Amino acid sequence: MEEILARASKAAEEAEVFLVTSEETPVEFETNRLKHIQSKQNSTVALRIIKNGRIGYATSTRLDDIEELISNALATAEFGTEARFTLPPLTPYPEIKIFNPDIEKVTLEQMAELGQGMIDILTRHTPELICEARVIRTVTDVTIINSHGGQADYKQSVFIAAIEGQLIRDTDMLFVGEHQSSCHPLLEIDDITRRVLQQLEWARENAPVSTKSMPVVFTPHGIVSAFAGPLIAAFNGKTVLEGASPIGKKQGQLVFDKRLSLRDDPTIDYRPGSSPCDDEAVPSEVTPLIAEGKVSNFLYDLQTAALANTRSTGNGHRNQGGQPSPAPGAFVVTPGDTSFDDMVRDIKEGLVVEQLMGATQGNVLGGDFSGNVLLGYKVEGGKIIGRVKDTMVSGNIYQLLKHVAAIGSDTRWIGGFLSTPSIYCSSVSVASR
């Protein structure tokens, strides 16, 4: 890396080298049986330069071909975007615990037993259930150096346990599932299987639903499929800069319910979305986005922040070898004080939405969503009475989150990037056939 930086610095005004090395070991199950176990090692080096005021960028998986990497970066700089930022100098970083060496001690046999254990528990309950399961451990090393003396390096461990089940009865198809992720080894599967067993119990009977507006409780998984996409887009500093965010000019204004608060927090120990810095070596920090209903801040990387005449919030992240762009580390919704059971008990007729399919195909930037209920339940008289089929829910997140009936106390991490409780909306459009 030092040699790449030294040579690139001679050919350009500024240079940055980003190296990520990972070892991933997935144990995968298909149709209730072990499919394969494999270990994959990957190394990718990315070079970003500023030449004649323009950004050049190149990536490679060959760490020995320095000349080609520099040549490609210089070639792209001829047509690159004008650079409005300078790379950060050496700076201290927050101490965030994101590596647990015990993950490397988990054997393949233990991982296989975890996957098969999840399947066995579920199929004992429902023998016809066809399951796919994944148990994955990953160890990643990240190093960033630049020509201004900036330097960061860290190691992260991630462990994932996930299971999905499919139950087919005649023309009826039921999908259930749950997953967890952590920087710690996940050697207990009780919480995962308990949630899927609850899904199976609630879905034991089918229940009809009317076409009309009605109360809906979105579980944490439901929030991911309905609300997360529009919110991530709205708080992206690049979207704001382009004038495409519906809340871009509403900083400090009350846009959401006063009970709703949201922050980006990549500083939480042992969470997969955490890190001491972003992919530009800018220190990680907590960024309030919604404070008691008011729009507080947006997420910026170096370039977007410079264009917006503000500073980076430490949210410059690279996706699949691309250049850094604004993205959240970990969205955290502040929990409320209403239990999930109390929310359900409050509903005379309504739905619980666990999973939507295709909800983000509408006008995401405008906050619209519309999706088929892949997994959801009918509520009558304060009780869940069965699963709904052939049902669609739709709405606009800014209208729904302007006045919510309640915010739950049942906070859960979903996918390592979102921590949220259930949210109870008093009136959502529901269509059934």
Second form
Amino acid sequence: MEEILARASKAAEEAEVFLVTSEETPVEFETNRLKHIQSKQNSTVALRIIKNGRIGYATSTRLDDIEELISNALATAEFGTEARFTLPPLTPYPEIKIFNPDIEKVTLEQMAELGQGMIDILTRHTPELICEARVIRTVTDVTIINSHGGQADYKQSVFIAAIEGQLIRDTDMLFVGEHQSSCHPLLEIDDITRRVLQQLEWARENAPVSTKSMPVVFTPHGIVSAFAGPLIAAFNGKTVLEGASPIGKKQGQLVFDKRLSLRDDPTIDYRPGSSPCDDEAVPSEVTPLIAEGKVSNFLYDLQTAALANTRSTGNGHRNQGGQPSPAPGAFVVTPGDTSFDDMVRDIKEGLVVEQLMGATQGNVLGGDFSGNVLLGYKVEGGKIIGRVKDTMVSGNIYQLLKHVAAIGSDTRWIGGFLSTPSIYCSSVSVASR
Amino acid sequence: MAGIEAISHQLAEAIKGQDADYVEARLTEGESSSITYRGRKLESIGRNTATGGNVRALVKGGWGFVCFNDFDNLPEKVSLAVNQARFVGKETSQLAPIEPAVEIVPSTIGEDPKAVPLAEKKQLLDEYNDIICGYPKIQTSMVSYSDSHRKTIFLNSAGSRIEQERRDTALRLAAIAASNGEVQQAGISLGGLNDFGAVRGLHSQAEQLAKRAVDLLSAPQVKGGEYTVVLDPILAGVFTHEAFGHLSEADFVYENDSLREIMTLGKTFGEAHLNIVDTATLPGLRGSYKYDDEGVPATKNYLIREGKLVGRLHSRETAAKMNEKPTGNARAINYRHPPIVRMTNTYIEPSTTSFGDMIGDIKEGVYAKNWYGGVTSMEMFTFSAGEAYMIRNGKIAELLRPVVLTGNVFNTLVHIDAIGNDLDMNQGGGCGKGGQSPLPCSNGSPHIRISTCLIGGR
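Could you drop in the structure for the form predicted together with the partner chain? We only have the form predicted on its own so far.
Whole complex next, starting from this chain.
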């Protein structure tokens, strides 16, 4: 790595080397039984240079072919974007715990038992349920060095347990599922199975829906499938810089409900979305995005921040070996004080949406979503009475989140990147056949 | 480090004589370039090289899989895969028999993307981007281009050794229009196998795209509900892929008795005019190849013939377990993944109805065009049109905001009441499944009419 940096620094004005190595062990179950164990070893080195003021970029899976890596970076620098930033010097990083060595002590047997345990609990409840489960352990090492003396390295552990169940009666199909992730080994599965059992109970009957506007509670999963895509796009500093974000010029303005607050927080201990720094070695920090309904900040990497005359918020992330670009570490919605049960009790006729399928295929930048309810329930007279089918839920997040009926107290993590309570919207467009 | 040629001979030795029912390995070396623009600015340009391999082992019905970037200690990697498989395996291994193949597949090539200098690629993209950005009321653009060249050597414990190469080119152009806090976008995706020519000459399409994004700003939203819907060849292709194609992937079905029942061969799925094919054997299409990633030769498969279910897509394992013939549809997106059952080029065969006849007797309906995306969950699908118009009294009427169509595949296939005579293949898509995305696929269809389909709206 040092050799790549030394040689690249000679060929260009500035250079940065990013090395990530990971070892991932997925244990996979199909049709209620263990099917597949994998071991995935990966290493990628990325070289970013600034030559004649322009950015060059190359990646390789081979650490030993320095010549080719440098020549590829130089070739692209000829046409590259004008660099407007300087690489960070040696800086102190916040102390964020994201590695638990216990994860390496978890055996294949334990992982297999964990997966089978989830399946057994669910199939005891519903014997016809066909489950796929995954238990995945990953350890990742990241090192970044640059020609300004900047240097960062960290090790992260991530453990994921996930289960999806499928129940088919004639041509009527029901999909249930839940997953959890942590930097700790997840050896307790009760929370996962409890939630899936609840889904099965609520979906026991099918319930009819009429085509009209009605109150809808979006559960944390529902929020991921309907709201997360538009929000991530809108708070991306790059979208803002281009004038393509609907909230780009509304900093400080009340755009959302006063009770709604959202922050990007990659500093929480033992969360998969956390790290001491971003992929450009800029220290991680908490960035408020919506503060009591007001648009407060956007997410920036080094280059976008320089173009926008602001500073990086430590959100330069590399997606699949690409160049750093603004992306959230972890979105955290501040919980409210209404319980999920109270929200449901308040609804005369409406829906609870757990999962929208294909919701963000439309005009995501404009905040539109429209999706088929993959898992959702009909509420009548304050009670969940069954599952809805062949139903589309559509809306625009800026219209819906301007005034919400309530924000839930039932906050939790969905995957590694979003923590949110349920959100209760008073009028959402529903179409059904 | 040695090239994959040399490594392949060591690995071929290492996978022999293992205490396993079956062992295979794949080695890949490849390079790719990408260029992206956002607005007038070139956003990024990069070059990547990747070399890696994997070993997959089967013991008593259980699979082990190891992938790696370094080629040290190959025998250890093989043993790890075999041991994992043994840990899993408690049944009997079943694989449909195939003849071992030893072949170097020559790559047929149009214009090699690798031979086009970076400066020329950039010039072409500059031209498209300038057209989009120069259009009045266009706020910004997104252009992403990538090409890759990959060589793969497949080996298995029965003595197969297959060397294949492919060069993929993919381009997406998107125009984003904004006014009064409203943002609308329009995009197209294109691609080609072994031919850079697929992304040349798109200047007028770039302009149309910009115009459509701007027009969408003042377009009304469709009222949600059920409509008679006409799909253009691109969207009908996506529909075929999403709504039906995934159900034909045998890995969804083979161990699931209820689904097997639903997907019983011979069952009627549509009217007699409906024929759906999947085949990797057509030259130049993105989903094409000679051998799949299990070393099985590609075949042409009718999935629906004259409205009846007649076939499905298989890996060696699903074929054996369902007592059907392997079809050569086990594909892996790269060496970091084991092959799973995937589509290749999937299309509805043309019939005889002209477009004019198809819309002629529709009083109020929706004409949905162009691909924006689609997902499926077995019986339910949603797919979105990048462009849509009302049909009024047999004529194409006003432009609509993008629409999302959804439905139940079983009802919808039956409701296809007209199939056009104008088959066209869509090369822009990539398919995602089991964390492997985007896999090069193509799909196509003539114009089709669905007598009733649910459309989301406000």
